[in-house]
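Only one chain is shown below, in structure tokens, and it's the form predicted on its own.
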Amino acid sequence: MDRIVKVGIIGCGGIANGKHMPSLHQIPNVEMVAFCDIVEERAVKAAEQYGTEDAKVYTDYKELLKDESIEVVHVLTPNKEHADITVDALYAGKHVMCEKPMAKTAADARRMVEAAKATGKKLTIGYQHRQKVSAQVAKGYVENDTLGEIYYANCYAVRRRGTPNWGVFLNEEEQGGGPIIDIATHSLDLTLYLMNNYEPALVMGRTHKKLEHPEAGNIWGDNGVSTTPLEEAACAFIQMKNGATILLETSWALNTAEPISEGSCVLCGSKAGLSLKDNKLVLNKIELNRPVKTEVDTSAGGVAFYDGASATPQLTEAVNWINCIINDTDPVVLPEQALVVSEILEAIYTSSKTGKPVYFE
């Protein structure tokens, strides 16, 4: 942990400022030495707040990639740009953390996986919900065979009125979709990770855009919500090759009285089940011929990585990522796993358009 890892930031917008840069800034052996954004003022501001004294600012990411001192790049741009920037960064000799979803399309995600394999550089995707304490405890139950064979699951990312209306969230060309690709991607990643099952057989999905006044009650106001062509809600049935089934529900805006935050899922196994909703972990099973339900205490209990740095999922993600670079180990989120998430999400959109299931070989 003594050596310094030099990081370049590509994209200095909301997710960079809200998640990546504050987390990296708390890790003592990380230096953010370069910042790039098409809006130069954003890169300048980021460099002033998080960079080294001699941090460089760019508006062209390809110029940043020429800096041989940079070991790691974080790609924090709109979804459409993920693949091209990531592939270029990998071939420039950088390890890459790319924000979720992996890419706008499954084909782009496959290009990213192929580039990582060809270059031997590490690639991971920003699915931080895996890194929650509750998720890691749930994973422990699965690996300990407490649940037995997991054959049925639900994954949720359901907002009542929470359509993001800043940046390019409502731009279909830049983002590729609505809540499916924005928030359901977190829940599906967590569900597949806990099940340790990445072999889909078929997907049947349906998107919905039905609300008369989708802007009404939106927590961030209107600002284009009424006119976006993107889906407001969606549901899907996913069958895995081993026969396990997953039901997916997601929405930005839906007339439901019971919203469920992204990163939520329910797993049902042959021995027991668990639910992870809104960061609350509940284990259920049968004991002495009686149904038993136990809420598991997953509080951090004061655990901290560094003084003043509590173990949030964002910080845990950053620390684990930097450690895998230093120790030359695999990242928590493997690119091949993230690719399957992208393939399933794309299949939901395709199925909705065609009205037919999408089959996987």
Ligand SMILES: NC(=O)c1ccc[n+]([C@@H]2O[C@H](COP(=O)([O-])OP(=O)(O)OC[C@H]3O[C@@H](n4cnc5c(N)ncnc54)[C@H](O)[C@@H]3O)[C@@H](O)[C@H]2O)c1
The other form holds:
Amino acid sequence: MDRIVKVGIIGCGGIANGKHMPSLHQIPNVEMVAFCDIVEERAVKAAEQYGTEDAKVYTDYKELLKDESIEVVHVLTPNKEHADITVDALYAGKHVMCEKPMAKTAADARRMVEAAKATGKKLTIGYQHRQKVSAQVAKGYVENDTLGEIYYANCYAVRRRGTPNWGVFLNEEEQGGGPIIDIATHSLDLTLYLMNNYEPALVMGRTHKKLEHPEAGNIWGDNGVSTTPLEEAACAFIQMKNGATILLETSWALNTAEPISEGSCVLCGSKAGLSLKDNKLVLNKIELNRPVKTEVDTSAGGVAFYDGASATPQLTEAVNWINCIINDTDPVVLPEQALVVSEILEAIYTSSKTGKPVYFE
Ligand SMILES: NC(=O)c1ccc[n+]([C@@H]2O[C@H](COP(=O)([O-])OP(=O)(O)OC[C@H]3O[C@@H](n4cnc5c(N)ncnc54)[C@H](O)[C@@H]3O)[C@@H](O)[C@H]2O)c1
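Form predicted in complex with this ligand structure, per the form predicted on its own context:
Let's see the whole complex now, leading with the same chain.
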């Protein structure tokens, strides 16, 4: 990593400040040279905190895209804007990291894939759960065939009372939906990645909005959450073309005593199974005619700054992304894969509205 990569940030809100800018800031050969937000103060503050001395501030992303020195753009706006900004950025010759979900609709996500293909620029999506050490170890077990054929999976993003009631999360027009598009998107991405299966055959789903006061007990407080039109929970059955089945469960608010955080899944294979729940990775199989469970230690074992287990997923994501630009390799999250996630999530909403399964060609 010996050359400088100049990055422009579009959208300087929560995820920019919580994930992207602090991570990019730790990579020595990244320079954040431009910041754009429709709320100018946010871009100014970001430029002061993370930018180069001569970093530019914009309120119109199209102006930022005119800067030819910028090689990479991070699109960190609400979901509705992802597609237009990403497509414009790709056609302006930039490589793009766009936040999850890929887009508000599958049609928008498809436009993004087509733009990446047409321009030959790299496009990736911020599914950082793939970069967790536990997820990478799980992937290793899949790749060395410890599990055999994975034909049965569960995919979880289940919160008891965790409705994000700030910013635009409750705005259907901006975001496109509730927990399905917000957090199940992470779990489904991880599940498909570990299964290495991107060929859905049918999706049957049902969304729920039943609680009288979903804001009661919310970990982020009561902010009038019950006025949102969005789903509080959903359950879906996904069948893949090879016959594998996935049960997806998701909620922002649900009367369950056993929440399981996003980025969790269970994979059952013909030789062994694997559970990755709340970062705890457990293998199960039969040995000496007895069921055996093995918990994988993915901690740093007390070693400070050990760069395997102590690197955060968001830092690993940023490092891998910048490396793929420098080395001209594929990003960890391919746009075609993220598109399938968007198509399945949209099918859950469609199936819930029509009461019928959605079939894929
Ligand atoms: N990877 C994760 O785990 C994770 C977590 C939280 C949010 N996200 C995603 O990040 C995205 C942003 O969410 P957030 O929580 O940061 O929201 P936010 O509202 O805090 O920040 C979005 C920012 O974008 C700005 N903006 C809106 N339209 C713009 C435009 N056209 N040009 C420039 N700036 C514009 C807003 O003013 C705001 O400052 C969403 O897509 C969300 O799903 C991902």
